[in-house]
Every structure is written in C-alpha cells, then in structure tokens.
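In structure tokens, the next block holds one chain alone, the form predicted on its own.
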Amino acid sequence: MSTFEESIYRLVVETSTNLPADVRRAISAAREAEDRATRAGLSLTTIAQNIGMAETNVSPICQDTGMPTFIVHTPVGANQIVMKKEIKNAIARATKDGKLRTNSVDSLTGANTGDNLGPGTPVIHFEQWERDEVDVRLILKGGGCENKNIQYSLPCELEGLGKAGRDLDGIRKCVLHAVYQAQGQGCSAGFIGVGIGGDRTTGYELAKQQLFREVEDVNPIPELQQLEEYIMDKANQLGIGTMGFGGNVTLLGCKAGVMNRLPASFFVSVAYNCWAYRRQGVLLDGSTHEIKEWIYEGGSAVPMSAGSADTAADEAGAASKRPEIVLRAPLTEEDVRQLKVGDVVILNGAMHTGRDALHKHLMDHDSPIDLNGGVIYHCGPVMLKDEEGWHVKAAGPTTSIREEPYQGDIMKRFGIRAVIGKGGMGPKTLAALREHGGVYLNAVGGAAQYYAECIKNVEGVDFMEFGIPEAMWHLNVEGFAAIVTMDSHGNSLHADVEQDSKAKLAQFKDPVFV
C-alpha cells in the first residue's frame, strides 16, 4: 500500500468515527440551551453519549455513512489517475474494516456492490493549485439528508412566506423555507450550506463546498455575513428542535456562498446536513504524502462526556422526571394501546430490522418469520462477520417516511405492533395505527453506537440478496430507547410540529432586506 493511500485511510476512518472540534462545541452549546428533561434535551444527551462511544470504539458515529465526497488539491503535475485508484482502495478497505457501511447500489438492479465503489462512487473532485502539498477534504453526508436538500428558482411563492423575488430578501425567505421543510427528517439539529447562484448543477456544488467551512468562521462578504447571522437567529425561533422534537435549536449552523448567474435563471441551493456532520481534511506533504496536518481541529480537544458532578447530577435529575415504560417484544395490542405521544419506552426482546426493499417485497409476499406482536426497526446496520458470526457494528435509524405507501398495510397484514425510525410518517400510517392498534416509536437519528450498544445479539439474516443494509436482520436487545411520536389514538407530535412551526414561520414574511 502507497503512502497517499494509507493516509486517506487514515482519513476515511477520522471522519467516519470523530467529530472535530467545532461540530461539538456547537452541539455542546446546542445542549446548554435545551431542558435536559425535555425531549430535545434527552436526545441531545443521546447524541453526545454517541459521539464519545463512537470515538473510544473508532465506529462509524452513524450507520449512513452516506456519498463520500472528496475534494483534492494537486500540485501541477501530480498523477491524479492514480491517486483516483488509490482514493478507491482506501474506501473498500475501510468499507471491509467497518468504517464505512456498503452504501453503493446500482440505480437499475438495485444491487449492492458491496465495496461502496461503483459508476459515481465514490465522488471526487479535483483541482490544481501552486502550491507543492497535497490538500485532501472529505464529507459524509447521509442520504436522510441528503434528501432534505432543495433548491429553489427565483421568483418563486413560499408556503408561509408568500413570494420570493430576485433579491436578498426572497433569497433570506428560501434559505428559512429550507430549514421549514426538513424539520426533524434530516436528523435536526442541522447544518446548511447555501449557494447562491449559479446553475442549476453548479449551484448544489456551491451549496456543498460552504459544507467545508469552519463552523465558527465569519463570512468576508458582508451581505452574506448579515443574512447567515438572521437564519441563525430567526430559525432557531421556529421550534422544530432536535429530531423534530420541538425544542429551542434547530439549526447549528449556516453559510452561504454566491457566484454569478445566467440572466434568465436565479437558483438558491441548500444542502442539508444533519447533526452528524462528519467532515475532514489532511494537509499531505507534496513528495511522501505522509499526513502534514489534520485541517480541522481534532474532536478530542472537546470532550463529550457528563464531566463534572454538578452536569452528572443534572443528567441524573432530568432522567428521574422522565417515567419510562418497559416493554417486552412481541408486543400485544394492549401494550401499544396504552401508550401516548411524548412517553418514553424501553423495548426488549425481538427487534426485526426492515428498509425499502422488504418495505416493497413483504406488500407482495410472505413474512419468512412469524411477525404477528413484532416490532420493526427502520434500520441499514453495518455489519462484520468473523468466525463467531454476524456483529453490529452500528445501527441507528434511517428515515420513515419512505415507508409511507407500505407500512400501514403491512403492519395489518402480518400484525406487526411497533415501528421504530426517525422523523415520523403520514396520515396513512397514523390512520392504521388506530385501527390496527399500533405505534410509531422514534429513536435518535445518528446515534448508531448508542442503539448498537443495545443490541445482545444477533439471531438470523433474511434477504441478504438485497444486500446488508436492506437485509431483514433478526435482533435481540435489552435497553432499546425511544420516544412514542405516533399513537394508536390518532396522534402524532411530528404534524403538531410542523404545524406549529408554519405558523411561527410565517411571522417571516414580511422584508427585512431592502
């Protein structure tokens, strides 16, 4: 193995397993400014116990280890053919070590590669400057949000916030739009890049390079400056909260970049990034390609642990104002019927995990395990195989409302009781809930070490022609937390949300840039 390949090894694992330094001072400052007893307070001191476990167990901190997505700066000269095929050998081999989960798949057969390489992937993206290094940055970016990315053409009309000119004011309404219609389904609290301008493809890019951006650096344009310090502010007033919980933060951060557009077109771009906002780059020394320096700060500089008794004891009595409902799986419909919105359930026993494919195959086929009182977890797991078998190497949830068309006539079909995701689901799914006696449990985007914590063992893979991550995988676990957002009485939290922060939204509409 060259140098240059070891050292984005190197790279790929830091990035996958550690936060830098800024992302957690802003979820640490994001933390401060939330109840601890609250439900965005709970998920918020999830989200740090996982940060801190999966950095001590150099772990992927979420299963999605999404589109790795590298941009490289050569000296002139520099064989980038190779370094290409180097980049390659260094992702399938963090992909067979763990790190990386197998997130290639073929957009015709739906086959999994299995090495995360294929046509488009990984993503890289060269350019050359003067300089003799070699400067190597990564994002991963997950596909929950990744599907929150939108992109808008000026003039336009806004719900909430009526027209968006060709101006900094109906650009200043996109940019809060964006952050509306992600609510909890990109793993909020998020981070945004906007780009401004452009075309329609340029402008995405621009949107995704402010992702690179130090967290806490101040934007040279002072326009831009002006506007990323407003939607700091004013969405942080919409009450969407971590996971769609509600809650006082919404948003860890925002910048903007602009470039110059056609006449006749005016794109605003956003790219959407979830709390998990795992990006990073190396300095490479321009003849060894030994690693110079880490671009951003190192996450152990910003320990995520409890730290002093007086934040331990806070934790502690902020967990004794939760009651907390145990369950044992398979569920009977009287469990379920006894649950409402907001409480939280500790589940234990046989967890099955289930995501698009079998969502599809099951409308059609048969369960190949008995699913009556079951529990489904929308789940793509990484997974190891060694001698003693399949181990989880991370398993947190993966976005719902895919699920949508599916999962209210499969959970009558077979008598499913309980599904586990992130970010809610429909008025299809809540009506068969209630007719059905089922529930709607939501576990903490991203924390995939703190759900594989929970999870004892392993009892038997079905599908796994779909590949790992759509294979139904047959759990045991002990610990599972969640909180009920969806309930077999016709309520859910997430449509209370988003309805409550419509209204707030709309407050907005009025010009602030003239």
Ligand SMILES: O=C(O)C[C@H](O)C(=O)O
The other form holds:
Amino acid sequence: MSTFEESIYRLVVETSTNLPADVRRAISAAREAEDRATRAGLSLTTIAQNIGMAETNVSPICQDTGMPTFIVHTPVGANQIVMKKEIKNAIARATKDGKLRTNSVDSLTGANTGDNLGPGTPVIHFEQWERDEVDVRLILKGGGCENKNIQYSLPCELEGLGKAGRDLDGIRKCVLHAVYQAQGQGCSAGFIGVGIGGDRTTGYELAKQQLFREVEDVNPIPELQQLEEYIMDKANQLGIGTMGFGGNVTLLGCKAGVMNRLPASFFVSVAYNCWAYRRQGVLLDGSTHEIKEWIYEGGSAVPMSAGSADTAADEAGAASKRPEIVLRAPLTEEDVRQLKVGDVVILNGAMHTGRDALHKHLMDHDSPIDLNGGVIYHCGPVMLKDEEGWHVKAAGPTTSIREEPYQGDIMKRFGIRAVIGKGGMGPKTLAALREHGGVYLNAVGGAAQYYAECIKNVEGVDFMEFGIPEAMWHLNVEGFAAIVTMDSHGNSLHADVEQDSKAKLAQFKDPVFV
Ligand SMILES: O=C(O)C[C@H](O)C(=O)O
Ligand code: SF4
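For comparison with the form predicted on its own, please write out the form predicted together with the named molecule.
Next comes the full complex, this chain leading.
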C-alpha cells in the first residue's frame, strides 16, 4: 500500500472513531448547561460515555458512518487520478475493518455494494493550490441529519415566523426555522452550516463547507458574525433539547458563509449535522505523503467520561420520577400498558432489528420468526464476521419516522409490543400503541458503542440480501436503557415538544436585522 493510501486510511479511522477536541468542548459545555437529572442531561451523559468508548475501542462513534466527503488540496502537478483510486482503496479497507458501515446502496435495486464504493460514493472534491503539501479533509455526515438539511427560496412564508424577505432578516428567519423543523430527528443537539446565495447545488455545497470550520472560530464578516451569535442564542431558547427531549441546549454551533447569486434566485441552504460531528483533516508532506499534522485538534486532548456503561442507566433512575422499570422480552400487553411517557425502561432478552426494507417487506409477507410480544429495534448496525460468527461493532438507533406508514399495521399484525428508535413517530403509530397495547422507546441517537455493549449475543440473521444495515438481526441484550416517549395512553413527548417549540419560535417573528 502506498503511503498516501495509508495516511488516508488513518484519517478515515480517526474521523469515524475519535471526535475532535472542538466538538467535544461544545458537548461538554452542553452537559454543564443541562441538569444531569433530566432526560436531556441523561442523554448527554450517554453521549459523553459513548464518545469515550468509541475512542477506546477504535470503533465507530455512530453506526451510520455517513457519506464520506473529502476535500483535497494538491500541489500543481499532483496526480489526482492515482489519489482518487487510493482514497477509494482506503475507504474499502476501513469498511472491511468495521471502521465504516457498508453504506453505499444502489438507488434503483436497493443492493448494497458492501465496500462503500459505487457511483457517487465516496464524494471527492479536488482543488489545486500553490503549496507543496497535500491537505485532505474528511467529513462523515450521517443520513438522519442529512435528511434534516433544508433549502429556502426567498421570499417565503414560514410557519411561526411569517414572511421572510430577501435580506439578512429573512435569512435569520430561515435559519431559526431550519433548527425548529429538525426537532430531535437529526440527533440534536446539532451543528449547522448555512450557505447564503449560490444556486441550489452550490448553496448546499457552501452550507456543507461551513461544517469544515472550527466550532470556536469567529466569522470575519461582521453581519454573519452577528447572525451566528444571534442564532446560537435564540435557537437554544426553542426548548427542543438533546434528542428532542426538551431542554436548554438545542444547537452547538452555527457557521454561515455567503456567495453571489443570480438576480432571480435567493437561496438559504442549511446543512444540519448531528452531535456526532465527525470531521478531521491531515496535512501531508508533498513528496512522501506522510502525515505532517492533523488539521483539527485531536479528541484525546479533551477526555470525555469513559466510565462504565452503567452510569447512564444509574442516572436514568434519577431522571425519572418513577424508578426505572426492568423488563424482559418477549413482553406482555400488561408490561407495556403500565408504562408512561418519561419512564426509563431497562430491557433484557430478545430484540430484532428492522428498518426501511424490513418494514416494507413485512407489510405483505410473513415474518421469518415469531414476533409475538417482540421488540423491534430501528437499527442498522455495523457487523463483522469471524470464525466464531457475527460481532456487533456499533448499533445505535435510526430515525423512526421513516417507518410511520408501516409501523402501526405491523405491530398489530405480528403482536409486537415495543418499538425502539429515535426521534419519535407520528399519529398513526400513536393510535396503534393505544389500540393494540404497545410502547415506543427512544434510545439515544448516535450512541452506537454504548448500545453495542448491551448486545450480548447475535442469535441469527434474516434477509442478508437487504445488506448488513437493513437485514433483520436477532439479538440478545442485557441492560438496554431507553426512555418511553410514546405510550399506550395517547401521550407523545415528541408531539408536546414540537407544539411547545412552535410557540417559542413565534417569539422571534419581529424584525431584528433591519
Ligand atoms: O442509518 C442510520 O443508522 C441512522 C441514520 O443516520 C439516522 O440518523 O437515522
Ligand atoms: S444516528 Fe444520529 S448521530 Fe448517527 S448519523 Fe444519524 S443523525 Fe448522526
């Protein structure tokens, strides 16, 4: 392997497994701002533990290792064709080693390429510069937060905020709205990059580029510096909180950039990044391609609590007015009818993963196993196989709302009693929980190491043809902690937080930048 390929491999592993110092500082500050004995505080404790565990285990912070996106600056004359090939080799190797999930899926057939390579994956942007070194930056941005990106075309009308015009105040409203509409689904607390101007494509590119800035830097353009500070202040008054559980911290960073636009177009593009803000970079020697320096301060400079996986579960007891409730699957109707929003549940026993492909399949096919009393986990894990069998390398929840069209019907048809995911579900599922006797449990998004440790055994797998993330994994878990956010009595914490934050958003209707 060439030195360039080796250096890129190291960059990929570091990015996926070790959150940089500036991001850690932002998360630590959020922990300080949030009472530990709340749902948000509890989730931040789990997040902090997870960051420490990922570093120690050299395993993915989150199971969704995202769309690898590289920005490479090369000296004039460097062979970009060879570099591209070697970047791809490094990606395939990191995937084989379980540092990246198999994340490249054929959009028409649904087939997973298995090595993270394919049309459009990875994304590599080359730029030439007049220096001798090679600068390679990488961001691994997951699908859940990518789904919460949003683009506005000014002028427009925004719920809660009214008219947004073609000026700085209109931009202000769009950015606040972008944070509101993400709720907890992009694994808040998040970081946003804002691209002002451009066309639809370059606007989004500019937004994503902002995510390569340091969390603590100061915008050199005074208007944008003001905008960033304003958004940081006001977005954190929306009360959405970590995971959308409500709380004081909703946004960890806001970076805005500007470029020219066409007279007829005025786009504001927002790239939403989850707390698992994985970006790193290396400066390579121009001739040897050895790593000369890391671009962003390494994570090890800011230790996060790497304590035992029990800490969060212990704090969970304090976060709830009622003691935590320990249940063993399969569950009975009585088990789940006793649960109320806010309860902390510790699950033991059998759990089955299922996400988009499985839910669609189960609508008109039988299940390969008996799901009566069963627990479905919305999760697409990172798995590795050796002589002894399959091992879980990372296994946090995925965004549940995508299963909203199917979930209620499937629960009733197969007798499923609990669904675990993140971000909450909608009215159809809530009605089914009530009618059938079911519960929705919210796990901490991105806490892939924390949950992987709870999985004691992989009992089997079905539908491997869907690819590793979409297959139905049969797991045996111990001490899997999650919070009831939708119960069988018609209560949904997600609906409440959305309602509440909408009212708070409306406070920021009046012009600020005039
Ligand atoms: O694909 C996943 O595992 C998670 C995804 O990033 C999500 O946030 O829903
Ligand atoms: S699960 Fe959450 S933390 Fe992981 S990539 Fe998706 S949005 Fe980010």
